[in-house]
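As a starting point, one isolated chain is supplied in structure tokens, in the form predicted on its own.
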Amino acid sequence: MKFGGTSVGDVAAFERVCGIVANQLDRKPVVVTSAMTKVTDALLAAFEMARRDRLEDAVASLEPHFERHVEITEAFFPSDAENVFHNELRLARQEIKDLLTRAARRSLPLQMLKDAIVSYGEQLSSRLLAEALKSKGIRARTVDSRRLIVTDDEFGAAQPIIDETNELVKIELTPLIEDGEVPVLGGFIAANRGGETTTLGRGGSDYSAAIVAAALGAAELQIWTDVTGVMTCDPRVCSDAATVPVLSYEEAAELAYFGAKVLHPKTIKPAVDSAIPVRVCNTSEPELTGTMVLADSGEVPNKIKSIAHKSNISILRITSARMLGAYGFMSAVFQVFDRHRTVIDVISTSEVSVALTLDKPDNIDKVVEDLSRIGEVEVEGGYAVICVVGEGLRASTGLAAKIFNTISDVHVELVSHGASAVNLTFVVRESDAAAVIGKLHKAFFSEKVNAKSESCDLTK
């Protein structure tokens, strides 16, 4: 069970929290846990500052979220009671400022000094939580995940070394769940061989969770977050949007690349890969079933099972006569992107040009000065992706044209279909992409179709 940032934001977020683990207890659950919301984000601007000579700034900065803490604290221990969070927020809040005042110095690398504080978001949450289980009768005990999960050495985004890790999980965890224990980790960190800091990066806490399933074989991944599941589309563009019931890990993995941001799927795929079920639940609504994602999830009747997108997306043409009949042209384009660092989404090719998307680029300027070597190129902004997902679209006959017959008022700048089996991906104007959304949801997720979708038991 691994529980988000905004399911530990507040005392009402971990009384519920505690409810949720309460009502498994028969099914022995490990918790995972990431820091309470704002705290990793507050822990990298206080290094942040630290390292601008500005230590006095950033030890003050994290005071607020240490009160935070002590609010949860007092809400769950009387005062008479001994609090032994008390003493180890103590000696956090001395070592997370020694810290800060290496940063100051540079007196160890920065990287190492960077995760060795950002670790402390989720190492006081997951001794916090342990706490309040406690408080509730359960027999709750803080386990270090840099005593289970081992890395390489690239501070900022390790690697686990999976058979180490493996073996460590089993040894320490085990014996505790076996002697009706409940676990309680901090995702998204870990340590190297040599027992350093180090930290998962992006969505590293799911990362965490799925390892330590994976390592355990465990029955369920359960991914608790402040929505119910992955949706139909972003709900702040279809007030209608519902809860996908079921997704396939292509799916998924589809859908967070294109702006679904409940889950990335590249942190899950231990768990997929040892045929463990993934299902991402709401905290607020516990009662919910939500999203199960799975190795393979099945086609639903309307075959479209989600609709993402991404704002904000450039356009980059490249023209040059030399492509026609030439080899090694591509490679070219692509060695200046590989250069450069930037991710390209959407791609589209003719006999002499190459129209891609971009995601923001911070540095636009010097891949277009490479690319002008090679040919002609133009780039314009104010593109979003939308991106439509759904198992057997690609080899569904007419599905694509009555996608396009839907939105046939609107002008489609590039088109990307077949390059995977799941989606149909396609460029238009940011000023167009709520209305397209909102047609396509309209189109696919009428009532009577939604109510053909949840007749299916997907989940067997």
Ligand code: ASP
Second form
Amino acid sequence: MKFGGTSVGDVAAFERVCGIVANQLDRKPVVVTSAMTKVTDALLAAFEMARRDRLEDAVASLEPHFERHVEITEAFFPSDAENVFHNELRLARQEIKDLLTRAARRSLPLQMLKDAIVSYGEQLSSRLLAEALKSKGIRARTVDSRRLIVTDDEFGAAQPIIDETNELVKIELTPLIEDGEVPVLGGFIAANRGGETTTLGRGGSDYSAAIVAAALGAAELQIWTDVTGVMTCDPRVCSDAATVPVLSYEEAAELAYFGAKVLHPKTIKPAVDSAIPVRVCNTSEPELTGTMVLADSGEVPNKIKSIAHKSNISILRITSARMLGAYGFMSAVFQVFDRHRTVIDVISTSEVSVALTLDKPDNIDKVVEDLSRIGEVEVEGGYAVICVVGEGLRASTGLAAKIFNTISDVHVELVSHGASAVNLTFVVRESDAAAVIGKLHKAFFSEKVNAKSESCDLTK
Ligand code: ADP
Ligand code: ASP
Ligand code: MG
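Provide the structure of the form predicted in complex with the named molecule, given the form predicted on its own shown above.
Next comes the full complex, this chain leading.
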């Protein structure tokens, strides 16, 4: 059972989580929690302040967040004698201050310090949640994820070493579970082989939960969040989005990758590999089933399931007539992206040119410099990727035509279809994206929703 940041955001949320876990004790749950909402952002901001020699501001900026933890302790352990968390918090404050001081002095590699600092969000929330569960009579026990999840040294986006992790998860957690205890782990955080703290990337708690579920061969992975499952569209964008009851792994993976934040893109993999069903449900509406993600959701002709989008996209085009009829062009292009560790989202090719999209073009200048040796390069920002997902795309003819007819007044820059049979992905100008999503949502989900979906808001 993985609880996201808003699910452990305040006293009422902690109460709800305790109720949800208590209801499923007979299923022998393992709990994985995110940091309390906004805490990860605050720790990252404090790190940046410290690095820019604003140490005092950095330390002070965290105080309101420590206070939010104190509020939980006061609600769950009204008497000071029971309050074992006070000491933890005092120590954490001191340790974070030391780490921020080191960041200001640059006395350790900064990426390493950043992960050490940001890990306190989940270290604190997991200890606090275990104590809250105990206060309700549940035999909970914090287990430090950094002893279980072993990763490489890629601070900030570490990759788990799966064999070693599986072994440790089983050794550490199985005896507790068999003994009727509920292990409570912080998501997102891990350690490399040298024992230094690493993190799995933003939103990575889902991934931690999937890794643990796979290692234990869990019957189900439950992702508890602030929406009722995966919806027909981000509900912050279209207010009348509806829950999708069943998704296939393939559909969920495409949606997650193309911007549906509700599932971390990597979550799907360990669950797919171990054939574990994933359920996405709402902490505020625990009685609703939410979305089940299953190996196979069944094809429904002419139906799409959901629309995802990613903003802030740049299109890069590379053209080289020299390559006409010659092999090795693609290989040369991809080697450049490989060398600069740059991720490509959507790609479309012709004989002499390639167009592709990039979502974090940090080192774009270097990529362009290297690509310029192969051909003429053009980069343009201000685009959005729209991804329409559904097994129905595999099962029906004419669905793509219906999609493009619906938005026939919009200029489509790039289209990709066929690599995965369940998605149709295209790129439009960022300024057109809200209207495109609104029209598609209305055209494909109008039986469930009312016509007001035509106006969507991408600013939320
Ligand atoms: P948590 O903190 O629980 O991990 P996230 O903020 O990572 O939660 O993910 C939940 C959010 O994902 C929702 O509040 C919603 O705005 C967003 N989201 C984006 N696309 C979708 C979608 N298709 N269905 C449901 N939620 C979505
Ligand atoms: N707390 C981390 C983040 O905000 C991980 C997570 O919530 O999944 O990115
Ligand atoms: Mg999340």
